[in-house]
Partner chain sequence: MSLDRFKPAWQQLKLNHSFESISHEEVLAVIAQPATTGKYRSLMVNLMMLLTFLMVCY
Amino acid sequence: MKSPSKTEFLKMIDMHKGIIHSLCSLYYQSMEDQKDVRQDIILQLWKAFPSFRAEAQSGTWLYRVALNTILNKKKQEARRPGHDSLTVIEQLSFSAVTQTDDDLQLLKQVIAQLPDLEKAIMVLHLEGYQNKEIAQMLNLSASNISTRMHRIKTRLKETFKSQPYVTR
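Can you show how this chain looks by itself in the form predicted on its own?
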């Protein structure tokens, strides 16, 4: 069995950079935190790459490693006392300025507030994966994904309906 090459690894990362970016930006608000977690993800992918057996699609494997890396990082951060007090204040003041200006920014903020599993489902949905593919990636049934997607979409619609819009 031939060992994977650096070129193959870089090609895979380039092919799936969108999903890495989406995960980083949904779980972390600051550009610096996004950059840090992106580096952590790529490091974990590189460490795990030799064991990638191509039994699953590369995107599925990459997503699982990336999501697990983020969730582990979030758990470590949650154990540190006072880890996010300034970040939360910065996010609140930033969101107050941009909320009425940009529906996309509001959507990102709402998705960022979802529980981790629902956030993962939305990221995959927005990346264009079908419910069956999402179910395989997250080890859930397709009907479970369908039900959760319906609930998430309902919650998003309610959030958007309740937002005050500034008329220009």
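Residue numbers count along the first chain shown, from 1. Since the model is a prediction, treat every value here as computed from it, not as a measurement. Here the rigid core means the biggest group of C-alpha atoms that line up within 1.5 Å when the two forms are laid on top of each other. What changes on going to the form predicted together with the partner chain:
For residue 120, the Cα coordinates differ by 2 angstroms or more between these two forms after the core has been superposed. With the core superposed, residue 131 shows a C-alpha displacement of at least 2 Å between these two forms. After superposition on the rigid core, the Cα of residue 146 moves by 2 Å or more between these two forms.
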Second form
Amino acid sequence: MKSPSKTEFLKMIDMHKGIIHSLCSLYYQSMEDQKDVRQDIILQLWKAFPSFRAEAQSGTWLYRVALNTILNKKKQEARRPGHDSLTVIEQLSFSAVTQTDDDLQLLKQVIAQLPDLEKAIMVLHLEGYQNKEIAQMLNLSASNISTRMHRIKTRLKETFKSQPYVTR
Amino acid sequence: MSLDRFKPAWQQLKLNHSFESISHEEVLAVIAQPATTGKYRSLMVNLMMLLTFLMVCY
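Switching conditions: you have the form predicted on its own, so give me the form predicted together with the partner chain.
Expanding to the full complex; the earlier chain stays at the top.
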């Protein structure tokens, strides 16, 4: 029999499964890796669930826990030998879809080019969070976020210059 | 170039992924195994889901 908190947790996961799947797919290509990180996220969300009720916005809480889980996992993976070969595979799969002009594909391409932390910042920006809120969620300073946002925009401008067929 | 042009696409991406399920069995199996990590946990989750399925069938 499920405890009330487990029932509540399952409801919360159901409500936000779109965000969880989206974040996993932005950071990992293979289904196996996505499943692995999804389970890491679920576990961290469960551990942090007591703090869930204290926060007014469940989405904010979920983004904070999920993105920090992914970023920590990526940091751990970067320290392991053999990480470079995986990065190459990810970049190759990115280059295979560069010619589409569909906005959704374009968004995936744009995010795929960004370093892990910038990906998180861009996602939170697209979700409508202000730099100050993003800074709190990712445990960074607001000025750090502003600098990185500027870098993201510069990088995008350069990408769009070199790929004129994606500009509209 | 404004990043805001991608906001509708981000909403679309979330919507598309919201049709993919996360089974309650998977969630319950994950939260029941807090001490295990990574690939080993995936294996344990799959095993627990299989056992649950077999018990239901039986």
